[in-house]
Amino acid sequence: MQIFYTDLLCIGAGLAGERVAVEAAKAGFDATCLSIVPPRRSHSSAAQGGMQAALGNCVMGEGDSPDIHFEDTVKGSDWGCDQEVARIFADTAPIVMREVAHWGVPWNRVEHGPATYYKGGKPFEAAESKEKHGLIHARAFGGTAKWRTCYTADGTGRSVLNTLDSMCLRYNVNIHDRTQAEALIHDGENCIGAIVRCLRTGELMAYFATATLIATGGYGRIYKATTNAVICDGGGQIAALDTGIVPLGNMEAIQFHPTGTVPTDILVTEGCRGDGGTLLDVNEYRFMPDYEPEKAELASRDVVSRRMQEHMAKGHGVKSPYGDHLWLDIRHLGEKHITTKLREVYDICTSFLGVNPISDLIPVRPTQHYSMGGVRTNKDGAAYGLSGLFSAGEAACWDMHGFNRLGGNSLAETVVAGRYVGKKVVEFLKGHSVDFKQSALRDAHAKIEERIKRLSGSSGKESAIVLRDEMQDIMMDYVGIFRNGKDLQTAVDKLEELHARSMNIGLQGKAIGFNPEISLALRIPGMIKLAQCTAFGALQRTESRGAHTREDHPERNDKDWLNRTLAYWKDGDSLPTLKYEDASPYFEIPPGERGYGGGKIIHADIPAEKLHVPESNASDNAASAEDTK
């Protein structure tokens, strides 16, 4: 078996593993990345929008401050987030955005001069100052008081992936792609790298490791309608999971977008109704603002989701063969605006629809997009459980989204939390030796060449291909947007049919190298595993909190769940074993109302000590945003 030797192993070369290990390469430390795909293939360059950061340039963004960021993120995680992460995050973001400019991003930029914008599907007048002209321009996202989302056209993800990419060339990041990790090699206390397939030809090969970093997204995929790539299986979380000992946080916490294409489930940005395009029904009525008089299309994405699925409810969606689904209009930000700062969402529109944006509605309707939860970390970005083990983007719950996060948001966590991770990775490595232990890697190898060996040489009668969709339609049937007690345990009760079932696979064909059918077949049952912890979860918490909505329980109870989920999986169980913790160690902001959503809220006698800022805290912070500049 091949073994290879690295200080940082970024399991993940999507923007946050990019960024994480750019930032230990600069420091002198050889960095290695693991893909299932080329880099730049990442699902990283599917995200469109833009990244939320303070800068306040464009005159529709003046007044703007990290401290406006900082509420909004903790409204719209509908106080489910940990405070002291999402003001490390608001107070950071607008370093980082100047930063990836000066490394090649090409936002788009204020232009001094009268400018004519929409809001709402009406346009209005404004004037950008001459002093701010060439800065980075912002445009509106939901749940934000200012316009703050950087962008680069509708092609965001791409343009700052292209970038670290390049930088990971510069600073001579290994990149070891069309591998997929299977297990973590860890003694119980240190994690130590990671057991990885080659995809090409089967291999196992083992990678040593001082620090491990999971960066593999999110795990969208255990939905059937969702905008995720098929990548995006979850085989980071999967692999923290199966340790027993680290624990995957707020599994339940799962977002829906609004404007999922019909039939395709392929994302148009929230950028559109950001510019001012407008959501329609069958009878092309605008019925945002009937829900949301203030926030219309521009309330959080959890909140539009609902609004939207409960106008098709009441016979106000517009009847397909795929479904009802309700209408996208940004006919009227015209031709140029669509083919330029909208020019993505004209391409898939025209390409994979049918349908030219620029003279016709676009079908839309809610769809699995995001995920919250992922493996639990402390604000520095280790893992809980493992020493040596980090994680950052979505594959994290280092937890500044809570049960919602805002549009914009999550983009520009790869890359601030990936500098902010990278930073302590570094401060790790430079003060952490490790005993590369052969028996931890038998150990690993042993597990994974057995699970390969049984699957090969297995007679078992279960297709891999039937439990993923079996699993897929059991999520989008029982654990979607609203949600119930009946539903949930009917979810948990099936879920734990196919864990046991998922024990019998067989596979159809026999390669071992380039043979999709066995990566899946070794990824199913940890799929389902995450998928009864997203529904176990959801059937214990017995609130409505973000995008969390139970019908049964439709208040927001602070007094008995103003608290994270923890998941563990222990050998041999066929449900997770749940724990939770604080929220957040201390509320800068206090729980109260949103401002959006509406909803009855049970609230909690929290203790006044934790009510305010330690003082520690906020000068180790400041400090932390220092250091980036």
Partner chain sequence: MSRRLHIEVFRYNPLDPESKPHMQSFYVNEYDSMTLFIALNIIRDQHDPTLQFDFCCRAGICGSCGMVINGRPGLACHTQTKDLPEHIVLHPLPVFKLIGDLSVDTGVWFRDAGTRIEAWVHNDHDSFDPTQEEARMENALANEIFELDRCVECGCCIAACGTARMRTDFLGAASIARVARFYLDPRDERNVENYYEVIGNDQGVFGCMGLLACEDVCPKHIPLQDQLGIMRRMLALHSVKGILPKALIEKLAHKGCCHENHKS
Given for the second form:
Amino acid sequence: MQIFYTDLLCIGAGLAGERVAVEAAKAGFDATCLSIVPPRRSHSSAAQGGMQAALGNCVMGEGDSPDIHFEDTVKGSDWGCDQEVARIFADTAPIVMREVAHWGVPWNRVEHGPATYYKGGKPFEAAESKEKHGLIHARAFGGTAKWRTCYTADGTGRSVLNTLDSMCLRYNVNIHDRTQAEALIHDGENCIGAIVRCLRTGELMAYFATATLIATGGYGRIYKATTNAVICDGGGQIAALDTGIVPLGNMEAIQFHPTGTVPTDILVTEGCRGDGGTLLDVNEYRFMPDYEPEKAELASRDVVSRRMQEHMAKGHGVKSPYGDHLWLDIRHLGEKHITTKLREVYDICTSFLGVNPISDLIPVRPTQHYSMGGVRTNKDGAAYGLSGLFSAGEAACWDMHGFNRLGGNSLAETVVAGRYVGKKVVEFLKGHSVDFKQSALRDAHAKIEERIKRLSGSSGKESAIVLRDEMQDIMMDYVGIFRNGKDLQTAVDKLEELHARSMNIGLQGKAIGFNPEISLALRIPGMIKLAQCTAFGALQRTESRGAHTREDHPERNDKDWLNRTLAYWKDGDSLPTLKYEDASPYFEIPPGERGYGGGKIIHADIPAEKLHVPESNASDNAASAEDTK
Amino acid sequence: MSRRLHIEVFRYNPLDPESKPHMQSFYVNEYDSMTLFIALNIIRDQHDPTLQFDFCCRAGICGSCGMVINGRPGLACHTQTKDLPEHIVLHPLPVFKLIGDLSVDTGVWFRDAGTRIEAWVHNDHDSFDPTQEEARMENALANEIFELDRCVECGCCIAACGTARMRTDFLGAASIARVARFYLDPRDERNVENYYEVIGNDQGVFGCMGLLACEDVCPKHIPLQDQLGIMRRMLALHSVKGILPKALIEKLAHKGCCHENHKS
Amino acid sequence: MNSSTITLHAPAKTKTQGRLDVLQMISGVLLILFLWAHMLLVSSVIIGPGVMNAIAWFFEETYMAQVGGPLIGLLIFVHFLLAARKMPWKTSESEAFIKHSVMMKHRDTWMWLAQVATALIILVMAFIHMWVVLTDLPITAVKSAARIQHGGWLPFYLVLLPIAESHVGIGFYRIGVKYGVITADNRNWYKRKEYALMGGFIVIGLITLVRFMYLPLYSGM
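What's the form predicted together with the partner chain like, now that we've got the form predicted on its own?
Once more the chain from above appears, this time first in line as the rest of the complex follows.
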């Protein structure tokens, strides 16, 4: 078996993984990125809309500040986020946007003079200031008080990923693409690398690393209808969960994006609504202002998705062979805007839907989109349970998103957390030398090899494809936008049964070398566990918060549930073990009304000392935001 | 209305000594809005779980699924079966190293090309000052740079290029357009001389024979040949500096390119 | 440049490849202009043999034919050498390219193959043509007509004419493409012009040939 040694092993080479790798490589460490696909194909590339950062350059963002960004983020999270982390994020975001600009991201810029923008389908005039001409521009996104989403047309993920990948090239980050991490190598205290399967040859390899980072993105593929790429199968979370000692945070917090297209589930960006697009029902009536008079289409995603579902349930949906849907209308933005700033949307509509968005309505419905939960880390990005294990980006539950994330905050998180966690990883690398225990490697390797052997033997009767389909159907049917105790219990029971069956998977076909069927067969048991963490966590959480909506518990219960779920999976168990921790170490903004979405709140008594920022933190965070290297 | 598609797929597993390159036929019922992504997944789920192909975003954004579809390189995920005849023939992209069946190694190829052309903004990266506002840029220029940054490196332009088929060291349209992207960018401090060093040769711009297939197959509709033309003219004129009159060279060098509009 | 060709720590800076490219382009442009001018001058026979004779007389009297002729021959040869750098001389290369053209069914790709084939034919035929004409000065309409009518040269020119005209037509278009004059926006316009130009010159050439075929060889001189 081939064994690699490296200082930092990044599992995943999307924006977060590459940003951390660049930070380590710049500090002189050997960094290696593993990726299922070549890095530029990572799902970060599909992010269209933009990154939120309080630069306040555009006229509609005037007066913006990290404070307002922080407030929007906390409200968006329905007070489920870690406010210390959200603060770090809001303060650092503007610096990071400028940094990537320095490295080559072609952000759209302010053009001084009068401009026509749209809000709720109506045009209005605004004059961009002369002093700000040429600085980074911003567009509107949901749930924000100011226009603050920095963008490059509707290919923000693409252009930032290209830039970061070019920095990896510049700083000689090793990229090992077509590899899939199957297990972490650890001794119960330290994580020292990973067992990795080569997707060219099917062979197992080992990577010893002083620090290991999980940056594999979300796990949307546990749902049938998802905007996520086919590689978003939660590989990193599975590897962490399989250790039995690293918990996953808030797995029940799943975001449904209002504008997944029908029937392909491909996303069209929130920028459509940010730039003035509207949602229409079967009568081409704009219904959102009836539910959300203030924010209308630009309430947070959980709220808009819920309202859409509600409206369709009332019989106002458009019937189609693929189920009910609503319309997204961007026709009034005009051909020039659509073919430049929303060009990807135009391409998707014309080539996948046969719809021309300049003259036609786009069929949309809420679709699984984002995993707020993931590998639980502290504010430094260090995972709970194992030293030397870090996580960043969507894969992590760093927890600035709580129970709902704002559009434009996750893409920004990838690079902001990437930079922040990257610096912490560098500190860790500087202070640590690790004993690469051969016994730990052998244990991890033996486990995976044994699984592959068992698959290839003739005993397994279950098909990985069938199990995958059943799991996805269960998640769609019972763990969707609106949840209730009965459905969730059904999901938990069915997933338990699937979990048992997944021990008995056999291969349908044989192939020498790399066999794609083995990739799926190795993943499915873990994906079922992630699905179970989601369903079981949702069943236990008897309240409605952010994207987690219980019909049988419609109120937000701060008294009992102002906390974060931590899911552990002990070896041999059929259900996760759930523990809970406080949502936030302190509340710079005490729990209150979001200002949209409605709903009742059961208030909590929060001790006074938790209602302000501790002195030490205030100065710490300010220093890290200043960040003079 | 509903057709029964005859999908003929190239099969070969280089790791299996028994395997010989051959074509294998599969039959799939067509339905509404069916793409080759859906069709190939049906084949893998229902007919042959060992079939190798690459998909990722399945939305035409990531560039994983380049393959030769009835003779033309294209992205399988955004190719709708209704636009194809009943008989569909699929081959892996030529030029790139075959991994198996329809899967080829574009990642390593582009990484190698990126290294050869030093595909990053050349400036003093450590000079970034977090306390300063960003350097200003004209929005029009930002748009022009993004236009070239839209490349997804799917490899279709390389596979469609006759020169690349004949000569494995040819950098191809995507790489040269990538250099053009940096040439546009005022943050990149390289001068013409530096660009000449990386692509001013027969493996670079002067190797292009103007076959136009790169542009004709580009799934992102990037004007590749235009960029090849601009870069070739600029670098060709650079090579005859001192031979042809200076005024003529300056007049011709930037015609049609960004530097005509934006003085850098 | 790759790992097998880096033999020095600092690769020598050379502008040769750029200059060769410019030279190929310039020689091409000159030959295109020459051929079009040549065609127009010869076609003056359509107006009358006297006109053509007068033009020929002018070029010979000024020694432009005697000196220019061999120079054009040299230019053709130089242009060939330069362009040949790109030709698929290895069997593996030509096989790859032909297979590629068959696969792609892409006209501009096929047209390059046509360029290679026509180049080789022109190389041979143009030198024969020049030898025959320049070793038998002065050029007169009657002599040319005689070659067409009795010398068995009609098939020769029926081959050379369309081949040469299409080679320069395609070449003209391709120079435009390679140097960024023809862009995605105006490509179709140029393509139409290129076909029109090619067709036009071939038609003029054919009419000229017809005129030679029916030109009285003994018109009472």
